[in-house]
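Below sits a lone chain in structure tokens, taken as the form predicted alone.
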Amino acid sequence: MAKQQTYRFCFGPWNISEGSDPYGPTTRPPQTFDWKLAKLKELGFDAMMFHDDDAVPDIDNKSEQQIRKEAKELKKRLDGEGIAAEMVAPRLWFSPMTIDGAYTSNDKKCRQYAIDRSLRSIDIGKILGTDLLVLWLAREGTYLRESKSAKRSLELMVEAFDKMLAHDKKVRLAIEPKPNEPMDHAYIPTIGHALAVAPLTRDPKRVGALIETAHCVLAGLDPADEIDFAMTFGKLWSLHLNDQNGLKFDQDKPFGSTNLRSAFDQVRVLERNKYGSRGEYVCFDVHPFRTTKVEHWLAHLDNSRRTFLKLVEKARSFNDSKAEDLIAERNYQALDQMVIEHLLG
């Protein structure tokens, strides 16, 4: 019998959020990074995701020497706690320099700012022990089609990616696509777009993808199919599992919260492709509901992992032989009911 895959789990400091949304203020008091790091350990997670300014706060106002010093101090703390750094991502969507985009801004100075900050993020990641730089291209789009050329914007992104790849010979770029929000339309909205860009770069083997469940739903695509697609190319280097109730704002609901069958399908694909066997983590990019009380603050993280592990059991106990017989008979009605009854127990 083949050895069954084991999984390692992580989340980011932003996943313990305070409940604000575009229409209202916070509903829970802020907590320190130290508190969040302690809770990650307490919950038994294996790694933490980082934005560059999670690792080094106020990064824009610090020298290269200060940035490296603080990153080394964080690495020492993580090692002491037995926590790995899963990835680092430059937080390019907060800065006033990226109002019109980061790598695709019409202002050359703003584009250079985005590239410089990305290179610093690579340096931080190297110190923290991760070669994975995640690029959520949040503002790489436009509100007004006539203000930019999509072709030129893609060229500018490839130019930026090439500078990152040249900066460190081991760094891997994981593009995290999303079709909209905060921009009206993004230039790299899906995994297919992300993987199509990779061959244009100086080292396509080091350009891959991160898939987030909610982003697939927002693009009108099936998350399980997107996972299968990326893994067919060997390009799924990280994964953000959550859930999404239709074409709304990015909700980041607990995994399996809205569509349990879709969550089951995602887990089956991960099992089938042996996700995690090359060191990848299962990350939960989930947020507590705005209504959540402080005493229940961490439940969404624990619940997401519990749901995932229960669905792993469901995937492994699914009668694949019987399913194959039904597929051969083209008896998809029976297959449909088989899946439903399996999930119902």
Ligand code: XUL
The other form holds:
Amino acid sequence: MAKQQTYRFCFGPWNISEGSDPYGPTTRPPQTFDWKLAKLKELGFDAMMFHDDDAVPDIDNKSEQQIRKEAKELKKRLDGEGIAAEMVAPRLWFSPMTIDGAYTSNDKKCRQYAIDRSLRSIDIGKILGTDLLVLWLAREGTYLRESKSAKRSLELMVEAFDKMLAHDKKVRLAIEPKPNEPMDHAYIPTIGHALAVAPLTRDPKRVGALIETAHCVLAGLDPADEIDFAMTFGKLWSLHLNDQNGLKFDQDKPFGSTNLRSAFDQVRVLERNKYGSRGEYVCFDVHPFRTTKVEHWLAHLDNSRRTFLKLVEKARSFNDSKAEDLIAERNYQALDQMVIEHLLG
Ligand code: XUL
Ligand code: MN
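Now that we've seen the form predicted alone, could you pull up the form predicted in complex with D-xylulose?
Below, the chain from earlier opens the complete complex, with every other chain and molecule after it.
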């Protein structure tokens, strides 16, 4: 029998969030980074993902030397706890320098800020022992179509990616597409767009992607098909599993919370394509509901992993040969019911 895939799990400090939304303040008190790290360990997760300023707070006001020093201290703490750093991602959406975009800003000084900050993130990743730089291109899009050009924006992004690839010969860029929010429309809204940009760079084999369930749903696409698509190219280097109820704000609900069947389909393609066999992690980019009390603060993470593992069992116990017979007979009606009853059983 073929060796079964085992999975390793990950989340970020921002996934233990405090409940604020655009209409109201936080509902839970802030917790320290140390507390979050200890909880990650207690929950039995394997790795943490980091924005650059999760790793080195207040990064914009620190020298390169100070950034390296703090990154080294963090690496020691992670090693002490036996926790890996999965990736580092430059947070290019908070600073006054990224109001009009980061790599695609119409202001050259702001574009330079974004590139410099990305290079520092790569340095941090190297110190933390990860070659994966995740790029969620939050503000690379338009509020007003006439204010930017898509072609020029793409050229600017390729220019920025090239600088990152040249800065470190090992770094791999994982583009995390999202079609909207905070932008009206993003320039790299889907995995297809991300993979089309890769060959334009100086080293296409080091440009891949990260898929997030909610972002696929927001693009009106099927997350399982998006995963299958990226894995056909060997380009799925990270994964943010969560859930999303239709075309509204990015909800980051627990995995399987809205659409259990879609979650099953996502796990099934991960199994089929042996996701994780090249060291990739399963990350949950999930948030607690705003209503969550402090004592239930970690449930969304634990539950997402429980659901994932139960769906792995469901994927493995699915009667594939019976499904193939039904497919050969073109009896998709029976196949549909077979999936439903398998999930209910
Ligand atoms: C935003 C999002 C981010 C990225 C990391 O929607 O998913 O948290 O995953 O920058
Ligand atoms: Mn994400």
